[in-house]
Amino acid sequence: MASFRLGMIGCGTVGSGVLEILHRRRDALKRLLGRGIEVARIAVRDPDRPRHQVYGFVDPDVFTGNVARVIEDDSIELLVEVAGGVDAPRDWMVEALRRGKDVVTANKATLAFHGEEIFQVARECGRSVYYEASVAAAIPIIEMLQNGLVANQVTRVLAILNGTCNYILTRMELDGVDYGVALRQAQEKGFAEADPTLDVSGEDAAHKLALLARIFTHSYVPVDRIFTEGIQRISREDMAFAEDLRYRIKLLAIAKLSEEGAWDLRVHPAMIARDSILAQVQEEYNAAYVKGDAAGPMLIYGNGAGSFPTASSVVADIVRAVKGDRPVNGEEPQESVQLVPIENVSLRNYIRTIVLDVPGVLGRITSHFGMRGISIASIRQPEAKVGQPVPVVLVTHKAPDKVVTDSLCELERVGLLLEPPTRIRIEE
């Protein structure tokens, strides 16, 4: 059989992860195919730049620097995306979709924001959008939700979802260093960005989880509509506490599918038991722990970054491609999702507060969240010299998240506390 063409627009890490992997398996997925694979045009920014690391793998003809000479070639079955950006990776895709090519991305940001136009574009044409690098790179999260667990209902999904705050949580915990230095070992060894605000805000996450919830949900779920919030004000204070705790603090992604069939969407910061599953997931990697109503818990473990990671399920994707297979996000979503906003959800809570040793403060602290209903479960207070700043340390038993919210901005305001308390929700 004639060769399966395929087109690329990028040609970066995963690009050239991708290219490396297509040739080093080339006679392997040949025989599983039946046909071979041709790379026939990559559109790059600078078709002119040599680009040495990839030249034996592709001729250096096929690089162009006009995106249109890929997706008007009517001999390209496929568009793999590996570019980056939102909109104009949309404007790629719904053309390519449109000329009767499938689409291969990696890319959660435009999939996040315009995956139900390039959806439905999908669905009209009769083709296909595969995309598993876009969530966790290497590990078959979305292959698992689409097929390996069609048969259940899943009820609860915990995830590491971005191995970039993964990396500088870790490194604060296991080198005592504050946020600062963590992040700039993560950018040394080139696991953030130079401007890391995506990762360490906690969006990434929140992008990977908006899809996620798409194929458990079976509907389209807006990305601001899900809490996000990042770890910035995380400090090496809050990790000392929290072993002291026997807690570890994570950036998870969270979605728990509630009695009343309602989903607890959020992304933030979260201390989880020392001893539990995702507490044991360090540096750059990624896990999900998923929860099927027939299958129960299971736990999903890998890299979540980098070339070869990424590429491997690009070219995953690619191969269901080539086979044929095609997803089921195909299917029309239910029109809306029933959401359980932050404010309603009861939480236990880490609240660390700077005052200074004075008599009566803590009695009036801990004054101020019982007149508001918060329960203390415990206080940690290390000494200090009278009239010295000290922090005080309180874990609370289950509130609403708006009781919490509003207790803390009315503690700020009253003047007893010396800078803004940290809070850090506890996930049981």
Contents of the next structure:
Number of protein chains: 2
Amino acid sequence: MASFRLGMIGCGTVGSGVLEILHRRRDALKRLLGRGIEVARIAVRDPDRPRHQVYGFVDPDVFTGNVARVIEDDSIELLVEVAGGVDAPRDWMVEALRRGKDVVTANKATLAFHGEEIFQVARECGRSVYYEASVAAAIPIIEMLQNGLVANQVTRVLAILNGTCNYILTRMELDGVDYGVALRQAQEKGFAEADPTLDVSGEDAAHKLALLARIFTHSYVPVDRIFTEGIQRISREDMAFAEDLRYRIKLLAIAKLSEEGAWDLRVHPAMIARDSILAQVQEEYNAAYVKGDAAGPMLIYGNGAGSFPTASSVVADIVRAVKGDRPVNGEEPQESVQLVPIENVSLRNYIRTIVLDVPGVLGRITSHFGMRGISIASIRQPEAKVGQPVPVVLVTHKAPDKVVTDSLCELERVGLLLEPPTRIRIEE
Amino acid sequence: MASFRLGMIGCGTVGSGVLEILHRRRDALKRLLGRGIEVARIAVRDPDRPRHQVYGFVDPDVFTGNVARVIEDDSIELLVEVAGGVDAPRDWMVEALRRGKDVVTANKATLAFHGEEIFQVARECGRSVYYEASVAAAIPIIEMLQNGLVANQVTRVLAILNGTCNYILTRMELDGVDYGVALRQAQEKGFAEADPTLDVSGEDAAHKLALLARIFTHSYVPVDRIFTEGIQRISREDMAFAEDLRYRIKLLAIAKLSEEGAWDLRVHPAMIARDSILAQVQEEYNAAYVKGDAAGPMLIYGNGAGSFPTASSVVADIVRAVKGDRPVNGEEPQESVQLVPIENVSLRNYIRTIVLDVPGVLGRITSHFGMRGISIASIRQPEAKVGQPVPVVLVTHKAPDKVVTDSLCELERVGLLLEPPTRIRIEE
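Having seen the form predicted on its own, can you show the form predicted together with a further copy of the same chain?
Zooming out: every chain and molecule, the one shown earlier first.
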């Protein structure tokens, strides 16, 4: 049987990994598939730049500066898009689908913003878009939601989908360092970009949650409908208090199905029980806890970034495309989804602030919350010299998110606080 | 499009769950697949026994006492075997495959003993055997190995595949009870059979490891080539010492690829680091830690038994069969595999025994091991009244398994021990 011809756009970290794996596993994959896989064409910005690290894996002649030579070549059955960017990849994918090619991509941003159109074109053309590598790199979370849990109504997802944030939070916790120091460590280790905004703001995790939510909500969820808060304001003090309270702080992507059938979708730092299995996911690793009505609770854990871990999933998708396995779950025309606004979500909260140690200050703060219907589960106030500022930590019972937000706003205006309060939501 | 017709053999715990899920998710599955799924015939031992619990999900007329009415009905495209047993299911599966049907099964014992023949017939007939539910129930470990990690050389698997043993060990640890008490608790909770031998002996885990090993070794591994040891001799004292040493005891199914390309496959109780993520898998849950050369370390966790968790995977397999997704990895003609015999595996060991507290006894024991090339990493001997028997715990450095086994045998003959030693292998 003739080789399966694919074309690639991009040949950076992920692309090089794909070429190396396809080379290394060539015989094994050929034996499994009954045919070889040939990388027929690779479009890159500068085709003349020497790429010695991949010349052992692919003929130097396959490089081109012209994406049309990949997309318009009808002998190429599959477009593998590993270039990055947001809008240009949309154009390439749409055009490739229209020309009868399947698409494999690791590009979460493009799918989060242009997914509706891309999946629609794929449906019209009877082609498939495979995107396992776009969420949590090596972890086959897309496959698990599309296939393994297809018999389930997913009712809950709690996921650590951003390795940069998880690495920073782990360093803050284990080394007792500030956010800024941990961020620099992450940058030195290659776990954070020079401009880390996309990661630390929670946006990247929100893109990924939007992609997962397509599958288990059977609905298109615009990224801007997902409440998103980053980790930039978490401090060393919060880490210490979290440990004291038997919690650990993680940036979580959360999806919960309400009894009324609406979805609560959000991304924010959360305190979770220190002895929960999700809390054991440390360093740069990713994981997803998923609960299905039949399967019960599941957890899947692994590398959420890196050349080979990402390429591992890209190649798994290439194999699916060669075999002709068509994803169905998450690819069908989408229903409309009902969302629970963050304002109505009822959670416990950790609140830390600094107050002047004057008589009655704690009483005034607790009665401030009490009058707004927020009851306090516990208070910690370390002893301090009289008249010196002291940190105060409150844990609330469950209260609607907006009530807590508004109460904190008002409390700031009262003038009792020496520092704006930090609030971290608690997930049980 | 006409409904997809399947026939089922067996309608016990798993079968009822399958019928309920197919009913509950009927509309969702039909929307995804573009056609309905019809349970056209169910063969059971006693078709006349009332089955009110499933009459809401399926027409009572589909029940038959004659398996031939499932297997020989050419309008039925798929056999779902959830009856249990070992030899009879082999005959049903082979006959169904020869008649052009695909097969979905939850039956690990039949596949462990007759898998070679069944997969061979499937290949000859161009049909597929789907068996996700046969290992770790709800956890899509087969799919992960067949698809998600297809680009990888798997180099290591450490898995908790028997929920009965994991529940018993958890109870012993958390409640401080003896093996016998924990076993009875497991039986009362429905986590252990009246005759628990298959589970507590490690045999069931070995069957499952044999099935997984087919996929990642690309080889047929006879169950009797897998070294297997059960949990029956683990005591409350071992649990306490394990905690003291910062370990936890788990029944592990282990596969390791040696640098020479041979596979070390075994099932036995093992001490693992208490703070490792695998050690957090408690109660009746299952999990598999898998390391691939590209993906790196992965963990997947979930329910390893139960009606709905198992049925969740059976229905996922039914969906695959309806879609026509053909597994390739693990289904190809098998290569021969080179195994590392347990005798040559080099591990650290925990050794507990009871000695008479006479002067020089510890010295004689350590020199006994020293003379055989086993060096001792640590010794614990709680203080006892002079002349009274005292427990002694040794942790060895790495030593070949056979050397340790023989040394323990010889030590027993020396007459220093008041109780045969307990030895638990340590996995780092």
